[in-house]
Structures are given as C-alpha cells and as structure tokens.
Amino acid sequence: MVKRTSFEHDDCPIARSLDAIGDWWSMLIIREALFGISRFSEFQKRLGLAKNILTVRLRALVDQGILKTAPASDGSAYQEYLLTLKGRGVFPILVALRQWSEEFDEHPEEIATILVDKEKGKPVRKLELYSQDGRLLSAGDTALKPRAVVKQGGRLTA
C-alpha cells in the first residue's frame, strides 16, 4: 500500500482536517457512530468493510481522538468505540456533505433518506454561513487573513 502524505502539520486547517478524517471509510465510520453503532462487528456488518481495513481505520480514529474505546456497556468482553467531543464535532461536516449531495447529485431521487428534526419530524434547514453581524455569507464574501501570533515577550504580531 502506498503511504499517503501527512498534512498533520500543514498551516491550512482544511488540510489538517483531511489528514484526520479525509478518507471515505473514516467518514462513514463516524456516520455510523453518530447513528449509535459502537461495536466492531456492527461497523463491519453495516459498512461491509474488510476487517483489516476497519481495524486500521478505527485505530486511526482513536489515535486522532475522534473515537475512544470503552468496555462494552453490556458487560461482555468486547470493547466499544464511542465518539468523543471531537468526533461529535464532525456532525455538521457530514450534514454539509449530505446537503451538497442532495443539491448536486445527478440522481437525488435515489437518496433513500432525508435528515429531519426528531422532535418535529420536519426536514432540517440548509446549513448557511453568517457574519458576526448576521449577514448571510457566500465564498465571495469571505477572505483569509493571517492569524495574530503571540511572540515571546507577550507582543502580538500578525
């Protein structure tokens, strides 16, 4: 297998994120964990993923702090894979990917489910990006700006 380039220390937060969760199996494992799946055998059954690949992906997600292992809640000898706060933070990313697919897929009628608010049973609204003063933003309304860096001596520099 070809070793992929690591973006762990890249200065781009998108590249860093992709280093942690950028392959499709990892995203699908996180999706299943958000649905409450926690056991190796359940992930394997739901995803149809080879056991060796699942083992590697689960270990990487644990190493990244996205999942944690815990003794099985039923007291058996098995362990469970549970989402951490960092792992639950992937939820809006998955929603954004889902909504992008629903909007741009060539065959949206083949998508089997819709995402709904559990309490009301209504479809969730499309994710949107707003400025701090409440304006709806598009890509053209945003820019990248250097982050202020604290240097020794306490002075801020850009």
Contents of the next structure:
Protein chains: 2
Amino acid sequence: MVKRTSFEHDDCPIARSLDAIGDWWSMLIIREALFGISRFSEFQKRLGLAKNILTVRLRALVDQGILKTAPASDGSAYQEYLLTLKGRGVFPILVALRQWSEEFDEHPEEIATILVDKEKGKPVRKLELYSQDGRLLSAGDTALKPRAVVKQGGRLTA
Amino acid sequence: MVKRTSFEHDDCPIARSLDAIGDWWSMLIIREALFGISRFSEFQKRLGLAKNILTVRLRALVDQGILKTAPASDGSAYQEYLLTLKGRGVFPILVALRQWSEEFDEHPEEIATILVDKEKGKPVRKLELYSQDGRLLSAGDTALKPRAVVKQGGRLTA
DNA sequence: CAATCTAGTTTAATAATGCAACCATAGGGG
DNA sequence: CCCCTATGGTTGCATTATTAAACTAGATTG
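Having seen the form predicted on its own, please provide the structure of the form predicted together with another copy of the chain.
Let's see the whole complex now, leading with the same chain.
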C-alpha cells in the first residue's frame, strides 16, 4: 500500500464514518457490544478473531470514543468495554446492514435471526427516511447540498 | 492475513452485508453510482483509488449483482456500470453512515454536504425505525429472535 | 496518423491480518 | 508458599491486500 488511504479528514461524512468503523471487525464488535458483550475474552470467543487484532480494534474504538473501558462491574478484577453514546449511535447502521441482507441476499434461508420489537415480539419495519414535512423519501427524492460555511474572512465557502 | 475471514455464509445478516460491501471502496463506489457516476475513469478520478483495485472492486460488485454492465448509452463504444435494484438498496446504509458522522463526528465543520429532499431543499430527518404497530423504536426496544425454520425432516430449528 | 483517452494489467514495495506462541497478573487449591 | 488456570494481552513471522507507477491495447480526437 505505501500508506493505506485514510478518510479521516475527507469532506464526505460517509467516508468519515467508514474510516472510523468501516471494517468488518469494528462493526461486529459494536454489534456484540449492543448485545451486552463487554469482556475481551467474550468478544474473542464469539467473533473468533485473533487476539492481537481484537486488541488493536478495541483500542481504536476506545480512542475514537465509541467504547470506553470501565474498571469492572461483575466483581472480577478485570476491565470491561462499554459502548458510549456515540457507540450506541451505530445501531441504525447495523439495522440498515441487516435489512439489506434480509431484502437482497440470495440465500436468506441462511440468516438465523430476525430483529423484533421487544414489546410485541414482531419483526420491525424497514428503516424509513422522511423529509421535514413528513414525506417518505427514497434515494431519488434526495439531493446533496453544499454546506454553507462562514469562514474567518467572512467569505462564503462550500 | 493468512486468508481473510469470510462472512459469506455467516448466519448473521450484518456479517453477510459486510462481506459483500463492507470495505471502504465498495461503499464509496456505490455512493458515486447513486450520484450517477457510471464510467470506470470517472470512478477512478473521483475516488482517487488505484486502478487495479477499482477493477477488482467493480468486478466483485458486478458478480454480486450490485452493479451491472451495460454496453454504452452516451454513444461511446465503452461500457458503463449501473446500479441494480440490489445496489440501489444500499442507499439506507449510506444514509445511516452519513447521519452517524453528522451526529457524532468531532469535527462536523469539516463535513461539506447535507442530504436534503429535492422538493423542498430542506435537510432530511433522521432515519427512523418503527414497530409494525407504529411505535418508534430505539436499540433498547428491540431484540433478536431466532428465525424458525422447518427443515426437510419437519423438525423445528433455529 | 499522431496524440490522447479509456479501461484495464503487471510489477514491486509497503501495510494489514492471522496464527501461534509467549508473558504478566489475579485468584484458587493444596 | 507453590502450582495451576483464566484473563488480557504482546511478539514474531508468514501470508495476503493495497498501493503507486509503469505498461498495453483499442477507441477517439485533432
């Protein structure tokens, strides 16, 4: 690679998200964390990834404020990894990924679980995107607008 | 890597999606395609990725039925890459990624664009997840249920 | 018909990933 | 106190992926 491309300071928010959590393991670690997994060894067992990789990923997630370490909680003298607010904010992304598989995968019969609402136990609806005045939007109904920014000099830039 | 782990036949739909489009470039290629980009050189210019990688990614996306090649359209004798229905279905994932950055990024002032609805030009709302009976759900209101599957033998499995 | 554009392929270097083996600390048994 | 196991890593090395840059070959343009 001669240096792997970083999107950390890209002006596209999608690229920025991908830079933060856009690899297989980070996303799956957050998925497990949302299930309540918090211990190093539990992550390692459930995901089956190499421990050194887990170490690196956990550290990166902590550095980015997606996970935080807590001294313990279940009595044992070890630490645990807990989601921050930012980390819990990844939930819609995971739901979107899940629903894409459910809708388009060629072997949906291999999918083992369904996302349901706790209260009724029924499958959730598809994620919906609305305009401010309440119209349901699809990709074609949207556009990108440059964010108007007033810089120090007072000039208007994109 | 000694063979990168594949999630192609994982039973988790999130893992399956990640296996298909869970790398930086694939996601960004689809983003560009949603903007109407369809030519090899355009993708390469806009994303700034190495051409060999673009070749591999485009081929993988076509193999997976996310893009399809069409013989031409603007007269020139070259081919173009177009999104399939499955490809356009990635849109909510990209919206979720975008909104996560918008909400949690530490330098939101570096984000250059806003997603608006075409009709009014106003920013869209956050993606919303509803239960079948219309309640707005957050992560804590949901659970995973094993998908009941009736196998050949007639036994019920998870 | 020479120059340039398109859509790649090839090559060589560098970076990331994975496996396995090792290490340090805590707690428990004897 | 000594040995054993579990937790939470670290280190080394082999393999694989990504990249930039050079090269091709057909299509288009001047």
